[in-house]
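Shown next as structure tokens: one chain only, the form predicted on its own.
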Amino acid sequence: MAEHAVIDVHGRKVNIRRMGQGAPLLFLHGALGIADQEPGLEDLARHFEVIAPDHPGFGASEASGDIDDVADLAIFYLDMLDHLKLDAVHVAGQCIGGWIALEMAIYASHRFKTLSLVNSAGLRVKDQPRGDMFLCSEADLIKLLFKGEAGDAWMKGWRASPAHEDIYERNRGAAAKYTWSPRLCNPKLDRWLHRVTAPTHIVWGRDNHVIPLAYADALKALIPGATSAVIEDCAHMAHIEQPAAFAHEITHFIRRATP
């Protein structure tokens, strides 16, 4: 069970989750925040312990005046990072947490043993839309995220009370505010990814038609020494779809890169 705190970075009041035992692997959750029920995080933390924040504005974290954008929040993390003592740690994103962590490698790849990008935001590819969560309904968003019936259940949990529904209306407008204009990418992000020097694996869902898979290729083509892995029969949310593939690929990854 993930232990819940409340911690102060330079003002900035953050939630984090702990759970598990071993080597540091900072988890940065994706554009729908983090649910109650995470099976790949609790996957992960059978080798590893990991600590996933939300972000600022999601969840029980503050919302912050002064964090506009994916740029700031890398500079928040990399704060983080300090605040806790931890000078290099495994990272692992989703959707806009890659995105995050890619911000974060670009400036401080030092700070990093390993990168794990899942379903990553961040770039943008010529001729290769996106889905849209924001502009479509509930019904449409599951199948958007999900390919087979884990949907259903994951939506269950956000409706399950008020508090909760609250929780994930203010996720949604995080997600907004940090990725509408330019939508989920910063534009000038392929031309620094060359300065990723960690260890980098890419894992992409199958059927994700948020983020298709000519971006998990392109990211690979980017960042220098990065592999990649296919995950069969999942969408967008490989964490919550496919969870015990989702934790081989990132812990099987970390062990090779990290003998």
The other form holds:
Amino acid sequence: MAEHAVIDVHGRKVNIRRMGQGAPLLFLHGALGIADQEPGLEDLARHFEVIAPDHPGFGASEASGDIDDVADLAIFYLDMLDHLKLDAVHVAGQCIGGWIALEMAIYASHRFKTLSLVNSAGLRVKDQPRGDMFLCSEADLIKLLFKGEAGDAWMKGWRASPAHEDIYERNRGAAAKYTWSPRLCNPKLDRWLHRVTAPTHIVWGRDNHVIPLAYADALKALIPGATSAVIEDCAHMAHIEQPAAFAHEITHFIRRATP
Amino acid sequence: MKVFTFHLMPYADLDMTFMDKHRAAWVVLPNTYYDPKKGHELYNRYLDELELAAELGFDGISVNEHHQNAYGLMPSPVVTAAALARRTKTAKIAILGNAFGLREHPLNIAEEHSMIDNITGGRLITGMVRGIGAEYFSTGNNPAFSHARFQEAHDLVVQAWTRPGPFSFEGKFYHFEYVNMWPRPFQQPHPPIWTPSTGSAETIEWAAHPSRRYTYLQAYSPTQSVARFLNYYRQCARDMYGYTASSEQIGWSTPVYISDTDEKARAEAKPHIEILFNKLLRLPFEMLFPPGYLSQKSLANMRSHKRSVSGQEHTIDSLIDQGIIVCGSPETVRRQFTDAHRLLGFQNLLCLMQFGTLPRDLTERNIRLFASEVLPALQGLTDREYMGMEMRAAE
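Show the same protein again, this time as the form predicted in complex with the partner chain rather than the form predicted on its own.
In what comes next, the whole complex appears, and the chain from above leads the way.
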């Protein structure tokens, strides 16, 4: 079970889950937030102390009026690492969580022991259109995010109570705030990715139609020494749809990368 | 009462089977459905209809802004307002509204409004709107900042119209070293500002604020909602701000159709009004309310009737029964507006005299019948005929 605590980082209150024991691993969630059932994180928690915050404006974290974009979020999380007295940590980010991690690493790669990017947003690749998670009915969103059947149960979880629905809508609003335009990317990111010097592993769902597989190749080409892996029968929500493969890729990469 | 007519300028020649293939007449409907030759005819016909209304004694004529859709062909209402400026002599020209906050540079629209105000010698009314949710897809603006950006654009424009320039403006969204508007508006301190909405508590509270006292227009709503929101404006003024709102500060906007008898009016309007509501105005929930567009409070209110908003099929009977449109003989229409005014006291009425596919001949007759049979009676209505909020509550 995850333990929740709200911490105050320079006046900004953020909700953090802690699960498991081991080396600290900061998990930065994607545009849809963190659900009650997160099998991928539970698997990771068998090997690490998973620290999973709700981004400001998501879940149970306060919306800070002065945190407007992903660059702000990246600086905020560097602040949070200082606050938690974590000099260097393993970081895994899915979707916009990967984007936040990349912006952090461009400024402060030395704060990363390793970086795992799972279906990461952030990059723009010409002529490789990204899917639109916003102009999308609930049914179409499930089809876009998942290849198999896992999406129905995931969405049902968000419909479990009015409180869950509130958080779901809150997450959608916060995702729009951070990613609306340019949609899901920082067009300048590619010119600075050589600064990501931490060991980096790129994990992608074969059937990701939000951010297609071509983005994994582009990231690999831009991040020095990065490795990559593809998960089969998997779309954008790898941590929900293929939790074992998701945790396996991250765990084994970290073992390989750290003595 | 001041009575305006307004136009949406729909693309009436649209192939209405579009809904078999596309989710909406907005954002995603390919523009290959648009034929510029037909568009040319429609624009000129619609401008003629507005000019006719001005000639026949309406107090004003009105245009609005929507993007990338077949529902209304006015991405820039300034263009239509400018076309009308020199073709009319006394009627007010109301731009209801322009979405200043959707622009990178709201001062450009403010300059254009100022020009029209100068050309017409002060006949301009400036409407300010956030734009509907679909606009945030078609312009790329972030819906999560829509309220804040709307308000900052408003502040910038009002300062540009009223403060001696040059001055600098440093906001969250807008940054200008030199704000120095030439020409200044003709009307002092600036053209009247109106805020049309389908009912947002935040917008009403903002418009009613004593530093603004902007005219609030309730659009496309059942009678009950019109009553609730117009009274909410008066309550806000009284309870929140401690002043009595004047009846000039509120207005109602609704489609209107008149023919010789109630039955005839219903039959003639039916196909055209049903196309407006069931095809042109049918937007999926996610297009109408992108994430972040509604405040958390409004969203909670909305969720309860979420399914009905997106799924409701209208008929002319349901539209008339709910009071969303006013349709009938001259006698019926006159009585309905007079009764509504007695209860709500609004001193502004905006009538949509062309809707959906309503053709030229029926539109023109609608305007003429309204002007001769209904308009004089409404223009004579004052606060003396309004029973007041307290009387109404006591009833």
